[in-house]
Amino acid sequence: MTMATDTADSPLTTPANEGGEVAAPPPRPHWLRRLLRDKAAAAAILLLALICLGAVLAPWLAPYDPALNSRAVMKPPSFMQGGVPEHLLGTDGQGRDILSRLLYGSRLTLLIGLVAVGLGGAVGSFIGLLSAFYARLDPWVMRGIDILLSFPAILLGLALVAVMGQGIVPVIIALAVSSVPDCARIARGIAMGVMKQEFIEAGRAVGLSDVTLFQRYLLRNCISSIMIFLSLRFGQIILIGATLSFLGLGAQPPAAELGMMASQGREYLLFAPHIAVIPSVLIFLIVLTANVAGDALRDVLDPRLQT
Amino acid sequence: MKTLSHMSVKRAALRTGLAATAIALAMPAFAKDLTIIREIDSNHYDPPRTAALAGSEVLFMLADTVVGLAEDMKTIEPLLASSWEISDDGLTYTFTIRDDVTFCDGKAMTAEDVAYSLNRWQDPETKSPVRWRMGDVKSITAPDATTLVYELNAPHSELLYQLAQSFGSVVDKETVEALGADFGVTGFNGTGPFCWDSWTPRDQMVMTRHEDYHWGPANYENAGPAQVEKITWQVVPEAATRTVALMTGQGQVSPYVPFIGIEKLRMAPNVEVVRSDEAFWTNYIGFKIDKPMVNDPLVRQAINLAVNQEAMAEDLFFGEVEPAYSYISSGALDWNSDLDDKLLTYDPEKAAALLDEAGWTLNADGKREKDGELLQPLAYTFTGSWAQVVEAVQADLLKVGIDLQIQPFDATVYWGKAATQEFDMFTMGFPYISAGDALNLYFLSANMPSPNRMNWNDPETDKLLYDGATAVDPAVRAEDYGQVLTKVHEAAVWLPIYHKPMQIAYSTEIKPFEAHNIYGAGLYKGLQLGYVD
């Protein structure tokens, strides 16, 4: 998309004139501008960007090695009573710096979310598009998807971990697999609409191959809507991923992961609540901002919502 | 004195009545039910086949042994045997078995049942991990319904103490045969103060009072039946939740006092903490010494030097435990005090030097490697507080470049996993009163792969242990065991972590009692457990 200039004040756009002629609606401002006009969305995007930046730059930002223990255990954040200035967000039960673990932890948490959504989204969308493209496949594929839909992600995660052993990879696979049915349904829905368009028939009429038709006409027309769905799905995946780690299935020590940090803090909930509360708040913020940002993106990008 | 008017008497009576009702309501119907809170469950409850403390805790209540043990951990009390005689050569024990004992299903118990249970323990088919505790048995027979003859090939000075352990619990042959592998899983039939009701693994074990019980050991004022009608052993893995459960009265007793909460519990007006130092409990991490990662004694010594047990005892256990550098407490019988100044204490620099010497050099990432292979020993552990210990060990080892891998398992799974050859290191804790208690359990070659999970296979050790166990002279025994202690400490087959005291927290609604310490089971028969009137 080329950068459109804001033409609201341009002399070319004239309001409905005296004669009662209805002028064409003013051209819409650029989507980015519309997005940032929504205060909540702008704040959410900014916060999410900050969190992502912190995660990416963790090795440079973290004041300590996240696995390094110390004798200063269960210290509250430095701004609270009993806190020490060396540890801004305090330390956990092993004397590890919570801020450092948070930075590295959000890295892993976001990575799990991104890879799982990417993988699940790609496979799911492909299945959905294919199913819309070849109508004969549709009932079979969709019944299969229905079966997959009946497995909760957590159950799937538990089953996969039982087979593959604990670790990040089984969790990513479980999350990806659990994203497949949702993505497939959404992609199919969008593609069904596109398939009814005349340019598809036109393409067929001029003898384009299935591959070209699929790639150039169907995929390109669906991709933005699918991306919006995925951005919404991202928040959910992060939450389920953190839950699986909380249950001890995902990241293994000494790695830091937000769900695992919350789980470790559970032992200390009565005595040093910050150990569990801080990572939980960050999970909450990531999920919330991802959802708000996804919602806002849909509002400005989804052609079906444009009137 | 002015007499009360008719009205006020009536009102007073009404008030008293209401108060009584209120008390009756406050002292609910479940005042006869007791909940014991524990951290972990056992893998099953078949006496000779489990060495788990969680198993013994329950089995002491479900079944009886030939003799009992008092809280002082020394006095042997009559239990199923009302008396016994020991031959002058120490080889034949003749027990007179009580004739008024019944199983939970009402059937009378005879010497035949005792002989069956002990022979089952001894039977190689049973694969008991604690078979050595019986001594070198020649035969165990029941010539008549009230006589049991226990014959040995060599003297076994600890025999009565060992027969008081839960492994020799007397069980009903018919039930064992009817249930097969499910014995101690779906059902049980013993003569204990409580009877098996139901078991939901990892959740709860429910037992009900054995109404006919009246043969409790003499260390209890109450010989039976038990004071409470029902006991529920509730598994609560999280330390914080256990603390809260005790403070809010969701459970009345817990031998699994979370160290993190102990200060809070001591200060709580409705909870008492009782302690026993009559026996020992040591937690350690063992090495499978024939695994390539840890087969070099230098590496094992380096790991011992790299770990800061003192910091762990203070930071993870709030100073409630004693950091361990020796494999048994130096207060235990037959400890070899020559070893006192040879123990491996915290010295990370020396650890690094030993690793260099062993050929494990630091790579660019700060990790140790040899011939392109990283030093990444795999440790199997219980979940819960053990996982915290292993994580602290992992962090300490990382500082000298060792990349410890951790694989935690729930206790119901762990025992099976720890009996395999899959790991390089494992976590375990054990109760004992003497060096012999500990060494015979862990270092006999016959005890591989479990409980000798180290694969310590040394004929000389086997001989010394046999000589020690059958020695009549205590000095000879101490000398034999002392040599074994030197051998295993020099080989650094363990990384000792801490010695812990027996502490039991209980609600003030419960009558005060003395903590027991038999095999670390602080509540023993449970006959002392009752609500304050």
Given for the second form:
Amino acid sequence: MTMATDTADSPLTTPANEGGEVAAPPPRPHWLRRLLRDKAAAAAILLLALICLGAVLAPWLAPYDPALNSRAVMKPPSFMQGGVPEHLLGTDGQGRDILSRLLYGSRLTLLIGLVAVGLGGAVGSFIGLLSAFYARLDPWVMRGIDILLSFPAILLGLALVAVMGQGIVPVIIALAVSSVPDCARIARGIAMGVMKQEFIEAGRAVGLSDVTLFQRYLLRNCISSIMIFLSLRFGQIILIGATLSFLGLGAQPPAAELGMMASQGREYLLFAPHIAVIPSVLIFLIVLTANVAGDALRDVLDPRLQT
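Alternative state: the form predicted on its own, after the form predicted together with the partner chain:
Single chain only below; no partners, no other molecules.
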């Protein structure tokens, strides 16, 4: 018996294969070519890739130790008046090289964002899919999700960090927990459409177990749309994480983190604005490129937007 449905009616599903199993939706042809055809998206992806590459290669690219103090205190970038060639982007209030701290700081900021999005997306998506799969659980689960959604993400993060204490791990947990409600609601909405398809009823009719239906049919038909949402959520998580570090609840000295660097530089805004402006600009670029890349990825991969 072949469990399949009309793909014209449901772009999230694919026909059954010869073994009677529904495979995950295949990538749309030439999606990478269509993605790179968008000049803004291509520029955003290239810039984000360069930032990530610099973060990964920070131990080899950084000219100085990010925690090393020097006598060149509050030097402006080398291309400005008063700058020194040894420090391309200048130094902070303790004489530490800003370029080196940017490379290590972006490394930590991106790591926090990726881990938080991965944990929050996995837990939230599982809850949302489970709620759609078992209708009797849906009212109870979604009421709990509605309660969590009533709290602003930054407020929820502040509360969790205040309970667990300062540091990188509490911030990651707080960001992951704040991502769970949004991911759960998105995953549930996608899964509800898949659960109405005929191949789910056909699978139950032939006696497939709930585990098989959940893994092979529901999850595979929802995973692409969930990944698109997580790519858009990444920029928001980076911004919230930087905000928590700016408030002194994230990474602690002498570690380098972009939000903390901006916070330390606010004391020198009047006479050395570059100390706070440069890491703030890098946060802006990471969030902007992540959002632009996520929007472009959604446009080329989400079958509901295809005509």
